[in-house]
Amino acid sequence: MPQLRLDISVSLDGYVAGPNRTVEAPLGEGGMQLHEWVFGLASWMESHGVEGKGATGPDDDLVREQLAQPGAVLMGRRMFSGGEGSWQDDPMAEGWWGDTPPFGMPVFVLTHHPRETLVLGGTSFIFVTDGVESAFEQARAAAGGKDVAVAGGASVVQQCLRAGLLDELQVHVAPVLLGDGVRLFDGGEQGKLEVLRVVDSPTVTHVKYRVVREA
């Protein structure tokens, strides 16, 4: 059975973005520090079309595993463009990634504002207005038997947890304290997690959890 999986970088104090987010700084003040561990990895560079010889090792192995699993992606409007409201007023209405996004698969974007499917390179962005359950069902149908990845942001992760949709979480804990910003969990989530794996390196600690279902 295909699963809904989350891979996300988070600060030691629980934030996935810093304060004062803008279009120019979508991760807020200090937020880019959460992802510094991944930018030089061979797997990340290859998936984003970056030339050069990247680093290999345990961190790279985990990212390769993560990239190979999904057949579709689920994300929120803020993850797609950083905007809100009418698409006509969104300066990043085509997304962050230019003409060749790194996904290469269907991406389902949760939004309150209808829009026709946007095709860029090998990626199709499908905009869903009738809730996270509908978005997940559409993503699962499009994934061709593979898993569905939750790309964020925090609000979509919280919605997936509350709806009982999320199966696994892999949290990449960066040795950073942001002090404020967007929390991965806002305090309204409940449930039990089972630790499946812990991998550490000098720049990040990876903790993989399974969501324990009620009997």
The other form holds:
Protein chains: 2
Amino acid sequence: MPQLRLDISVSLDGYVAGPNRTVEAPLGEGGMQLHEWVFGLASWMESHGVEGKGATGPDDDLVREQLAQPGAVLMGRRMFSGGEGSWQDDPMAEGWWGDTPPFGMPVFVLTHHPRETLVLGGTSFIFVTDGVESAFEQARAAAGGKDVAVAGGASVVQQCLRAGLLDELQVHVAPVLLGDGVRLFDGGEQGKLEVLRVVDSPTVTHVKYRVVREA
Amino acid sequence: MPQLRLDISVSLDGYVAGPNRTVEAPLGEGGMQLHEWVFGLASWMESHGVEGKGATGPDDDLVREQLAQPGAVLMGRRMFSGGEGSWQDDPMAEGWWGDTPPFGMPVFVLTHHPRETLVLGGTSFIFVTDGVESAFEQARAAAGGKDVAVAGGASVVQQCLRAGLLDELQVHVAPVLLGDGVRLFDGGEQGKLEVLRVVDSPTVTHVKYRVVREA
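The form predicted together with a further copy of the same chain is what I want next, because the block you gave corresponds to the form predicted on its own; please supply it.
Below: every chain and molecule of the assembly, starting with the one above.
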């Protein structure tokens, strides 16, 4: 059965973004440090159109696995474009993923503001206004038997956890303390997990968990 | 040079204790789950007076290493006894470590309320009222060239981090989301870390970091 999986980079103190997020600095102050481990990898460069460059190894293998798994993506409005109000007022209404976003599959964006589907390259952004369960059902239907990936941000992750939708959760823990920002777990998410796998490198620790459902 | 080291068990969502701590349940609701990984280990049982029983393996090796390193311990008042007011009002003024606490070395307890040193078995509890830096200096002097271990709780850890005293930090991440309680990092601790080692088992992930000091 297809799974709902989360892969997310987080600081040791639990932040997925630093404080004072803006359209120019969507990850907030210091937030880019959470993703430094990924930028030099061959897999990441390929997914952004740069072939034959970058590092290989355990981190790269893991990103390849992560990119290959899903048939659809679920994300929050801020992760699509950074805005919070209506699309008419949003200078980033086309998102910040460029003309050829790296997804190449349907991406379901959870938002309060309806709009038409946006197709950019091989990626279609479908905007869902009736809640996380509906967005997940639509994503699962679109995934063609493959898994659905939750891309973030924190609010969507928390909604998935609270609704009991998440099957697997992989955190990429960056060796940094941000001290402030957006917490991955903001209180209220409860449950047992099972460690599935740990992969470590000098720059990041990847821990993959299964969410244990009560019988 | 002797180091100030922290070893602490934490939930994936960053709590070192659950909500609603009492003298009867000092780790709060659900907090015992953070320590389940340690109770069955041979090293832990030996340190509590039970010889020749318990599990061996990577988790056990790690606890042995952790027990062998320090020459003195630094802890907060709540970790000593759970109380917050004066010692006269505290039904747990002897602490909850029993007649033969498992330390067998000087333990410096950071508190607002002065009192005489308490000797129980091979452990002496020295109560320090003039702040974390003084407590650390006294502990280092007492450690005889060995390291000083910060035992917790969260408040003492945060004070050590903010004062730039901590050299190494090892988290034992339990596969559970508590959803509420006492956070290890409560905001305001900032800095870069370096991953020194990752040890994983089915029940816990141990990640050891060095605190990077700015040149």
